[in-house]
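Let's start with one chain on its own, the form predicted on its own, as structure tokens.
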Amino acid sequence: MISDEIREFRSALGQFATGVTIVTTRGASGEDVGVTANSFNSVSLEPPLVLWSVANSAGCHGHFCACEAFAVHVLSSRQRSLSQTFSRRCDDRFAGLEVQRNAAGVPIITGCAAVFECNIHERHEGGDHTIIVGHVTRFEQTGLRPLVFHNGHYAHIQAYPDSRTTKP
């Protein structure tokens, strides 16, 4: 259960908009693994560094302490149930998904706003999730607008018309 202490905690972070993305590898038996992730951010330029996290109590969780690679697919607007499917306890996320595979075998989701494959770089107890840096050795943009998570939802995002600036 949880308490309204940890509630009220969940509903203040929720007030920062974050993207939505989708973290894959290949498990050790070569199955796809993949888990939807908000919780992605750069570190570094130089080196080109990321980190996401994963809850301890993940199911696939083990998967990624474990493995040497993955990808960060930051997932685009007309990915919402890719998302949802990928955030539910189920046997197969995979099913009837067309991927393609990185040299690592990592399975590279197609349609997304961008896609960052990485090495791991280091891993780091943080409380009851596990933070994953990763070196980014590949990556690619293509333009399409990204899924947004605000508040509990999915959101939408519009730019002001003369908001181009190289800082907020």
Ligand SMILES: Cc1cc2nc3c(=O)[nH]c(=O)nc-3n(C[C@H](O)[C@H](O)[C@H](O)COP(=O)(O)O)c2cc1C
Second form
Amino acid sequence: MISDEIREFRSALGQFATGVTIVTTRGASGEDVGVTANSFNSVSLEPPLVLWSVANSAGCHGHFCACEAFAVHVLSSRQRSLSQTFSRRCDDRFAGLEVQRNAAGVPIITGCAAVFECNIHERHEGGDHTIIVGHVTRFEQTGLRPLVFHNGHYAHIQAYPDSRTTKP
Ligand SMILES: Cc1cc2nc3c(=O)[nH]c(=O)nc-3n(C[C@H](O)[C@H](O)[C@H](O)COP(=O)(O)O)c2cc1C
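For comparison with the form predicted on its own, provide the form predicted together with the named molecule.
What follows is the entire complex, opening with the chain shown before.
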């Protein structure tokens, strides 16, 4: 049972608009594993590090605690149904999906805005989640527009004209 306080905390966190990713790995028996996650973030440029967190209660938690490599797929605005598939109970989330496999055997989904292939750098306990830090070994971007998640809804990006900035 979720308390009102936790519900409000989650709702306030939902005001932070994010992209949507699917994180994949190869299970110990060679099975494809994947989960929708919006906890993805950049950590470091040199070395190239990223992070995301997986709920300790998730079925895939054990796989991501045991694997040595994973891939983060930044979904494009055309991939909303994929986000739904990888966030719901499903016998085979990869059914009918075109995937390639990288050198580590990690399934790579096509048609994404960007993909970051990673080796495990560190894992940290983070309350009811495990924080997974990845060292990026390969990445690509396609120029497709990203899918956005805000306040429990999927959304599109619309940039302000003439508003391009770069971080210092
Ligand atoms: C937009 C969105 C973002 C999510 N982000 C995360 C996340 O960062 N970490 C996480 O553990 N679960 C996240 N979830 C929930 C999981 O996708 C969901 O619980 C999934 O069913 C877990 O799969 P499993 O239990 O089969 O491993 C998110 C769900 C959605 C719809």
